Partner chain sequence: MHRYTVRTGLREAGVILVALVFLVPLLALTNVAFTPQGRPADALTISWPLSTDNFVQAWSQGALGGALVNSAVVAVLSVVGVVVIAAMASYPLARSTRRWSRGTFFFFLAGLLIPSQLGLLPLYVTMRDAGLLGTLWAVVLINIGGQLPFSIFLYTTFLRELPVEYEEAAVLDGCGPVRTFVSVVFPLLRAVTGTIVVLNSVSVWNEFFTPLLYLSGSGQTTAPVAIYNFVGQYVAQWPLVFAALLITILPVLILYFLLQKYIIRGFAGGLKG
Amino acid sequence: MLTFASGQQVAAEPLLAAFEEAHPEYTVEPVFIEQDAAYIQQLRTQLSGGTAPDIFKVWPGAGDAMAIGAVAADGLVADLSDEPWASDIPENLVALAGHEGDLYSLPATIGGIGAIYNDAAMDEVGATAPTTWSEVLQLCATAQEHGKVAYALGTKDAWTAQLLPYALTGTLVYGPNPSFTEDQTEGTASFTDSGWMEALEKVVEMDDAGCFNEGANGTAYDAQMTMVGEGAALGAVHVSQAVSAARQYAADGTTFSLAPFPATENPDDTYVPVAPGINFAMNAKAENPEAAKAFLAFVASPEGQALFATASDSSPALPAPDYEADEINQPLIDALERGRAAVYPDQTWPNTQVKEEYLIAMQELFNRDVTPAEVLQRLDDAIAS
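Chain structure (the form predicted on its own), given for this chain on its own:
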């Protein structure tokens, strides 16, 4: 018996079934928790109480309470440095999968943040994906003329509030300067005096231009992606994997595509945030360590990588020759190949307080209870804590 916890049930179930077929000596007992906040709370409680599953989803980096850097620092996950597949992990992913030079998780997928568009809805209003900032605002006007929303927002689920600034700061901050967080920790850079200010001002500008649905802070993620799937919204700036949620609500034959989200008037400036999407870790006190290691080896295999990437609307993190990218993932691969990929900011943050403060402050910004400057000052205080 292998116990397992994650989100993305629709994507994980084919992976678990394939593992059981390849390893009939094991059965999997899964628990799926789709909301990140609930998942983090439950897993942290279980890990503290000694009741956590053998294998569970973790986030890359150290910016969340269930990020691999945080749980490894607390001694809650097993060291996987000596596993046969460890040498297959691309060098740029190793630091985001471990802690202090040791490997504590398996990167399972690669995802990105961009504008996910409902192709039929875009055709209906005669629009194409913007490649400049002024074209973004024009798309917002076009959508309104046709009684639609340009970009759906569902910030009632706080984690979605982070994504639009991440897309913008890929171009305005982290693409041009991948060492920005390191500069912050050394005291030579700050959120306030950086492209973060322009990014948040652009979020406010989009809100003023009517780019979003009314009452975003009262709209849940599921409702947000329903709007995209049904075509009430032309798209959403989101993680690439979110397209699977939109597909649930789309008419048969509806297609979706992802485009880099611009922040300037020069398309050549644009970077795309691309990073590990899901990592799997092994409980340091796993009741079934042999089954857990067999599962990780299966996920790391070319078969497992291709299967899970396809099921989760992602790209493989490790080599998978049989994987074929679609209209959602090919732009992410293109960005990597062209050197136009940026990090997810939170995966580089040195503590969990920055992310916690950021999610709260972004909801307040959408309510207009705070200004961009106030948000960034709070983040500067958090990163220094």
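Having seen the form predicted on its own, please provide the structure of the form predicted in complex with the partner chain.
Next comes a single chain, given without company.
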């Protein structure tokens, strides 16, 4: 028997069923916890108490209590460097799946950050997805003329407040310089003296241009995606997986597409933040290590990758020739193939304080209580801590 813990029950159940079918000798006993905070607290307690499941979901990078870097540093997960699928992991995902050069998790899916557009709403105002910064501002004006919002915001749920600057800094910071965070820890770079300043100033510029809905800090994620789904907003800068929420609130037949979000006047400059969505790790004290390794091998297989990517509205992290991308995921794959994929900044940050400070500061920025310079100074202080 294999014990398993994760969120996203709807996406994980077909994967578990396919594994049981491929390996009838094993049965899976899953636990699904959808709320991240509860998941983190429960898994951390179980890992400390020695009762954690054999396989469990972890976050990429090291910026979270259940991020692979953190649990590997505490010796709670098994080293997977010698597994046969380890060499299939794309180079840009390896560092986020391990700790100090060793591999400790399997990137199961990838997602990205871009502008998700409601195609019908875009047709209604006669617009196409912007490819330059001035076209972004033009789209905001066009949306207003038609009584719509260009980009819905739902920063009442703090995690959504981080995404727009990530989309902009993909082009302005992390795309051109993927080792920006390393430069920061070495003291040769800072948030304040980087493209982050331009990114946050552009966020303010969008706010001044009326690109967002009124009262973004009072609007929840669900309300944000309802606006996109119903066409009251043309789109939202979001993680690609969020399209599932927009679809839930859309009329039958409504289609959505994702476009890279530009930050300059040259479309060729644009990078798309692409990152592992979910990683699976194996308990260092797994009761059934053979079943756990068989499961990871199945998830890493082309069949497992295609199945889980489709079920979770994501793209495969490892090669999967049979996978057919939709309008949301194809731009992410294109960006990877063209070498125009950037990291999610928070997955490279060295501690959890930066993210905590960033989420609070971004809400304050959307409230216009602080300036971009003040936000970035606080982030520089947090990264130094």
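Rigid core (definition): largest C-alpha set, two forms, superposition within 1.5 Å. Residue numbers count along the first chain shown, from 1. In this text the structure is predicted, and so the values were computed from the model without any measurement.
- Of the two rigid parts that account for the rearrangement between the two forms, a single one contains Cys211 as well as Asp268.
- Note on conformational change between the two forms: the chain splits into two rigid parts whose relative rotation, smaller against larger from C-alpha fits, is 16 degrees.
- Core-based superposition between the two forms puts the Cα shift at Gly7 at 4.0 Å.
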